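A lone chain, given as structure tokens: the form predicted alone.
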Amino acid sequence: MAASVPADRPAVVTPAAGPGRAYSVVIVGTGFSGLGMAIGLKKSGVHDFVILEKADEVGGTWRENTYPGCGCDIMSLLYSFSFAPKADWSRMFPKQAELLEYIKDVVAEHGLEQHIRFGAEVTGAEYDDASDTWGVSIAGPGAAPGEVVRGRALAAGMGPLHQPNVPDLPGLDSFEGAMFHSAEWNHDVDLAGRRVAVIGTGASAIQFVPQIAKKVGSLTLFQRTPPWIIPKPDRRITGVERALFRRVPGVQRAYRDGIYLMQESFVLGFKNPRLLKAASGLAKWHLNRQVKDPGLRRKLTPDYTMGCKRTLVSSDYYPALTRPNVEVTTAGIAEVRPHSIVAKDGTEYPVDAIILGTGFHVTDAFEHAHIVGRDGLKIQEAWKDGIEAHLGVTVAGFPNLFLLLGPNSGLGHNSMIFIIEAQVRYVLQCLKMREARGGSRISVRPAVQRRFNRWVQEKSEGAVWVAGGCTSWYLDRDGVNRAAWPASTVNYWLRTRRLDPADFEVAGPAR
């Protein structure tokens, strides 16, 4: 359900598209996608762009997911925009709250909230063939009732991480006690000496289960698949490391070149996951010094390829198994009943709370979108063999749609925002293209597709998260790689870096 917008706030003050015209570019979310999209509009000199956002305020991921100890696994001084460095972070692993004041600050610094809709969430996307424009259907508080926005091109920066998964399970419906997913925490169910159930054990649970666990009454850990883990070498950043930050040129940029080499030293491993015995020994090390209790090890102990799954970092989840009031189970749940879980194994477990914990649809995001392209083409339709897109932006038979953060272009070892920058560059690109040669639409070419995802496959063949022995959210039903980049990112950045005008058609008259 879309947020209401605020009194005081007006639902958009952006230049308006008046009636039969269309902006340059619609832009959905305002996450570090939408936004980075939007200030290298502004940068361009195109400044006729909308931002539509569902909620009242912005921030994409930092501002729907307010679990207890949410934060980033990549560290501040990388997990930021390279244009808008923050020289005042208070610790090398950024919680959620700085992110989103840091995202905050960053929309103000550019004038970003002139350009942006709240409560206008999207429902549906339709190419026009007369006039090469999008038409962008939207609903709630800050949209009038069946209201279409329209655009030149359509930037989609919803990120892969913001549909839930609920996971089916038999008789879930029937619980009656209090029931909520990670990314959609309810602060108003209080949990102090409550029995309550955790599902699932990936990124949010390791950082929200320590926090719960020192005031329920008892905390039962449903564990599918342990997750390898390695130490969070988290601390506060001196005063007089901000200091040199905000005073001596270049020392923070190198204290964030430093850090992105450290991440990106771990694509060597994914390729040729020998490499990664030294890491995997340094998480068995964790493991054994932090769990003494030989069954609970064994329990928390992987049996598949590190990388194949995201390797976590935390100091902190693994005491928390240990408390006397919280017990791991790998026995897999037969059912939900009304006040209780029952395992696999007969064990029924009294609950009063279930927190799902169990990730987001990725490879199946789409399933369900009404985005309809060029000759009524539908997503579905195009994707009937799996999710595809050239260089994870691009779709063939969508033309003026472009896709951040969309199929194959996940990573599992550095930071988003690198990759978010580099297609921002490289969709500018598409667009510059596209006004050069007077066109109405640009589109990539189909063989062009097929051929770099050609290479995605061969280039995943043996890598740990295909051959790692797990399954994972890289992977889609049928065990193909579809989320995750599959080489360094300096790869991507060299394939963005300049785009190839011989890749896409420009056609139709400008508009």
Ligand SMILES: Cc1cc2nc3c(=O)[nH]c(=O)nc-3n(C[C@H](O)[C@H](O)[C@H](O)COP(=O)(O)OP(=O)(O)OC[C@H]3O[C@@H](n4cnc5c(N)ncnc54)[C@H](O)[C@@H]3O)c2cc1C
Given for the second form:
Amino acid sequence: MAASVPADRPAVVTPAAGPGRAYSVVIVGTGFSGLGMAIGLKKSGVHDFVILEKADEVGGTWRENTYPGCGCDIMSLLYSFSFAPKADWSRMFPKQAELLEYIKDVVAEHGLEQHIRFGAEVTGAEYDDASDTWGVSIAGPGAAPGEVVRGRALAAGMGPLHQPNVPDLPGLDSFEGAMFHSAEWNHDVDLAGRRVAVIGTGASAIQFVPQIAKKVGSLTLFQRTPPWIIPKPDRRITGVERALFRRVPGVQRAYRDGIYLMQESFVLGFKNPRLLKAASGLAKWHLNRQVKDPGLRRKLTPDYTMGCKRTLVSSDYYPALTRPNVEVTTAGIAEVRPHSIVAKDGTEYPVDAIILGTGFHVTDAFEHAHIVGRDGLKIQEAWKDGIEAHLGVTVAGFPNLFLLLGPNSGLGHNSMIFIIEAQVRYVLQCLKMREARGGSRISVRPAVQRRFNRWVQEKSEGAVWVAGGCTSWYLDRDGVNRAAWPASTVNYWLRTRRLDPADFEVAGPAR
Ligand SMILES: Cc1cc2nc3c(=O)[nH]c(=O)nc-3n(C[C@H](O)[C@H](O)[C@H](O)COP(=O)(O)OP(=O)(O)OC[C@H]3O[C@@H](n4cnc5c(N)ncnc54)[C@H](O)[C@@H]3O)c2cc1C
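Given the form predicted alone above, I would also like to look at the protein as it appears in the form predicted in complex with the ligand.
Entire complex below, previous chain first.
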């Protein structure tokens, strides 16, 4: 079922809203986070919430990333809501289109459409000390000029990998050919027979390079750091398996749990890089088996510890790089000219199109966000020493604000949906506690947040992201881990399963 905005949709769709009214919760985003939050609220009996979405369709990551070959690195049976199993996944590793369809089905099944305002981009959020509510400014085709939506809580699910990162390369603006980021794929550009440059070799690039290598005239891949890659055990899910999932209770759950445990075993290596020897042995075997040319093999061999950057899974990336029309260059980019890229070794590569596989703003994603908490505290001021939250969710000085997949709640080894579900449960407990205590604001105690983040940084010391000899999007400019959860997901689940009332302060008259 398509969840795009029909032309006749009214501007405000939830009955609880109206001039001067405040929703129980304003949710931002219709990715897994925002939708998971909405479903959690409904299940706990809260229905007066609104979901603000800047696009005109649900789906988040899986709506935006439409590049050829786009798919998930975690198996479908695990990368899905635990409460919404789908028995008829077509493949072990789902592609973008099937994930988007799944998300739309979840929206329909849970009656979320009526809560969503499409074309409503959040441009800022300010806490009103007098009413203990958030005023959320929105703009776009689905918003009235200067409109502010008010909520007694704000759940921000804007996405950890959402803002495309465009590299600061000399002359990039002067390029006269086609140029786009992998998350904003321009399907109008026909790459067949063209000279194409790809910048970056991260998770997205290794998925689209094999797809486009087959049709472009030439492909020059500008690589800064080679990723560690293990084979992708992808296959179709058989009819027998699907029938079992449908008819035999517990089978699908057993698959899911098995996949979860397999993924989770990687975390032992992240804390203890020596344990990753077996996995890095598999990755080296994979490279040696698929790439015979010693020069190319050398370029593709990582010189940092596995796990330092996200370990990737692919069985078709290396073979694509061995094609005669593909060249991997590691010299670095000196400048971009109107019709070429000049490498630092002086080689000039004439190109018709540039595709940026350069990832997303992560630790700096809030640099320009207008979020103002209690007593006029700006998020940039609160985070002047680095972004941090308690359990990635609550930030001292910002009552009733809940970040979904906030700082240090990212994973390099397991399904982000596991974390999202834990965070949703945690937020619901916060709201329940506020209500039970008869208050209008709930805030994490600053000392609790500080203690938690000291623990995060102590756990990160010596862990592979910090000590693995690479730079990655887990780290901020100062090399501090601000994105990765530094322990097992079981640890995260245990910490969020039961909220410790002592961690929070509830105040203000109930409204
Ligand atoms: C290419 C790619 C592959 C990935 N593969 C994996 C994987 O294999 N395994 C894994 O666990 N995770 C993977 N991820 C991470 C993935 O982002 C998360 O798993 C999950 O989808 C995040 O959901 P979300 O709802 O938090 O964010 P998103 O899915 O990014 O959704 C955010 C939503 O918020 C909306 N939004 C943002 N800003 C505003 C605003 N100001 N106003 C209104 N709306 C706004 C966006 O339009 C979007 O719809 C991948 C990410 C990418 C980009």
